[in-house]
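Starting off, we have a lone chain in the form predicted on its own, written out as structure tokens.
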Amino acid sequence: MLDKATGSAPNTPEFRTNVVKLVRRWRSSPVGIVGSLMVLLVVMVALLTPLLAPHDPAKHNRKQRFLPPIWMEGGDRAHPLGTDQLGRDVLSRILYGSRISVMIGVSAAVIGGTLGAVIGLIAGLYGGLVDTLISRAVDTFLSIPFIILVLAVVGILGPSLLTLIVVLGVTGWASYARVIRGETLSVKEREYVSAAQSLGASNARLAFRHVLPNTFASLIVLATLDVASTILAETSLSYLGLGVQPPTVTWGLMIADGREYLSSSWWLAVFPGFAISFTVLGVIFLGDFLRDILDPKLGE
């Protein structure tokens, strides 16, 4: 079976040569390098947060409320990015917030990607009425603004971390289903799939043995870009009070808490806002590079 990203079979000299070429393309792409390093930094920070955070993110200290960043007059070395209205360390809260953002982004992408891939495979393989019904369902979901749909569902089910992950994952299936359906329609016309059909292979075997492996490149690209939109959606919902609830720390909640003090204590909202921008830009840069290198058709 051919590997879609390289055009050769795995574990062969040709495959290894193509992998080397891919690495060279990455090294020659500023966008790919910058995006990879930004994403790697965020992931490492999220994994090492308990070791990196100087303070307990939920610990109050009324005597140290509204301390400015260390480089400003009145700053404290113990709190490099200052403290909030309850005396909590801003740096520690940003670091712990990264864990929630990464977990929600990746988990929702996995749920949406898995559900969308299965539905897209079913539509592409069975065709006919099944394909028509699924295509109409996809069109319906994509016609509804994503954030409005999520707001409605979260408002009905109630805000919580688990609810947010499931809702963001389930409501993101449509874009995966559309792309995988198209990939399936293309792949199932290839000779090796026709040969497997003539030998009596079931649709399940065709889907998971022959078709799905050749759609991995598209899935990776879509999932990477979906992580960015999911992080933004989580931030928006948390800002509105419909996302993760206190005492869990999220960047959206930090911005919501700090918006009342922008004129006097700007760091409460600016630093978590910078963290969101940095993470989302890194994921977008990496996603654009992967799209160009793995599946240029998605950029058309």
Second form
Amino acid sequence: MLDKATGSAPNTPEFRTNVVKLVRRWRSSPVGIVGSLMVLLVVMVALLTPLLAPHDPAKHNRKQRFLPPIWMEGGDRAHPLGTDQLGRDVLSRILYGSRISVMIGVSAAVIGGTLGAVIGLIAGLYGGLVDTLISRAVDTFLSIPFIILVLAVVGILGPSLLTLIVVLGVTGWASYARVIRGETLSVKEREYVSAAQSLGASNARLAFRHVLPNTFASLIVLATLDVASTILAETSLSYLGLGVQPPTVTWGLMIADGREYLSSSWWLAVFPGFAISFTVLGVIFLGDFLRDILDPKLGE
Amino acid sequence: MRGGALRPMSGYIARRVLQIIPVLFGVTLIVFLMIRLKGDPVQQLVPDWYSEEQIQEVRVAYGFDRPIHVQYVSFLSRAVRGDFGRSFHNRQPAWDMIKKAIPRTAQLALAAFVLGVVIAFPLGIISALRRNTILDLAVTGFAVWGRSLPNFWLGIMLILVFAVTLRWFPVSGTGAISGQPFLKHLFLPAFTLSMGLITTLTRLIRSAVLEVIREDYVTTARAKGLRERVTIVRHVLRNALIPVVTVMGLQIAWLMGGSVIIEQVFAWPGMGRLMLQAIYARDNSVVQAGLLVTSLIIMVSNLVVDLLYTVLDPRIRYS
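Now the other one: the form predicted together with the partner chain, given that the block above is the form predicted on its own.
Below is the whole assembly, all chains and molecules, this chain first.
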């Protein structure tokens, strides 16, 4: 199946031709190209921040507070996007802020995806009571608004980088489990899988040999789009003061600070928002592109 | 597809309502366990200078000294009666506080819903009918970009432009203090909250209209000389409505979640803001009550949407 490009096991000729197809599809898709370039840019910035940032993001400078961006009157060439209430360089802070968002977005999606995939696999493979229990748990988690649950749990545990990653990851398992369970059920119906099963293949063998490779495409698509919503959730948490705490720089916190000076120094709240939007948009483009080529039936 | 095609509607409704029970049960369990994630919830509530005896007193007073399953059963039996305990801060029953805030959130959510529908329908339809024009590109671009905006930032940007700079709308609050008309206060937060709905609905309506427009009955309607507007309203819209209704159900959860953040941005005294203040203050009874009530609202609205769905599309009624 062409649409299941990554579904085949690695190192087979089939896999290689699928990769070639994937690259060809990528080259003819503007959304795919733009999305991956945007994501690449953000990841590079996050990795190379110390080399790229013109200033120390935490360095106060009393004499240079509230400098406007370079194109406005009173702007300073040393601070292209201006400075904040403590004289810190906005551009450097935005560059540093990318690290937290990228790190949390990716790690939470990996945790949620792994957890959800395992649980979904178990539900689909074993069926019966196990499946019923898991499905009800999925329903339960999906009827609690994600962001409120995360806020409440982080509020109880106390905000820290690790707490955020774990809480955002663990609370995100349900949607993965639902999709992977469905995929598992449909793969189980295929002849070669039921043949393997009747030949006495164990559930673990079925899972790793047949089901997991076939659900891989959906998993990748879900995880990519999940990175986008996790980053949005992380920035919201930071904005509300329940994210990673200062002196670590986060985009959400920059906007929260900037809100205080909205009428006099608008740039403090405006620029970090564009950084968030740019990052999330890149991830969404990439996710939409992957969905279109890997798993069109996932839909919205 | 179990059973015959003629299983009565009431059976479906009954089954669907019954499905809520285990989920509701699950939510109470999560909400109950949540505040115990960090061990003893009492330890986190009392001031540092409390002696061990005083802590024990609080523990006994709130029933935290009993075995955990006994605590859960008592939590559950009280919750069923709307008793979630009292706020640790102002000693008011948590449910009373939530109850007072619900109308504010409802106003906001309803306004956001109306705005979302009113804006998204024309955008989606125009975009589909003028497919691949600049107009379509602009609408689709807007819908995609909207997905990437953090709603708290969007709110602040709207405040910056329309409240701080242009002064068309007040910055925050409900009008009790500013004396400005209530609707003026409602508009910015409602619009911010509706953004997610607008982008999702616009894309959905566009693709639904594109799909329906190719159907035979639409061609027939056109061929028999029906005016374009009549064709669209009578045939295209009605059928495009089905996927839209489904998504609206899902969007209720979104609106509830979004309202927490947006109520904070606009100082809107609703349930979301109340919960957030309770989270900051570790006022667990209020957090628990709020989460349970919010989840219940979501479950019930999903149920309503499911039932509405069967009315709109008789084909799926008994499946």
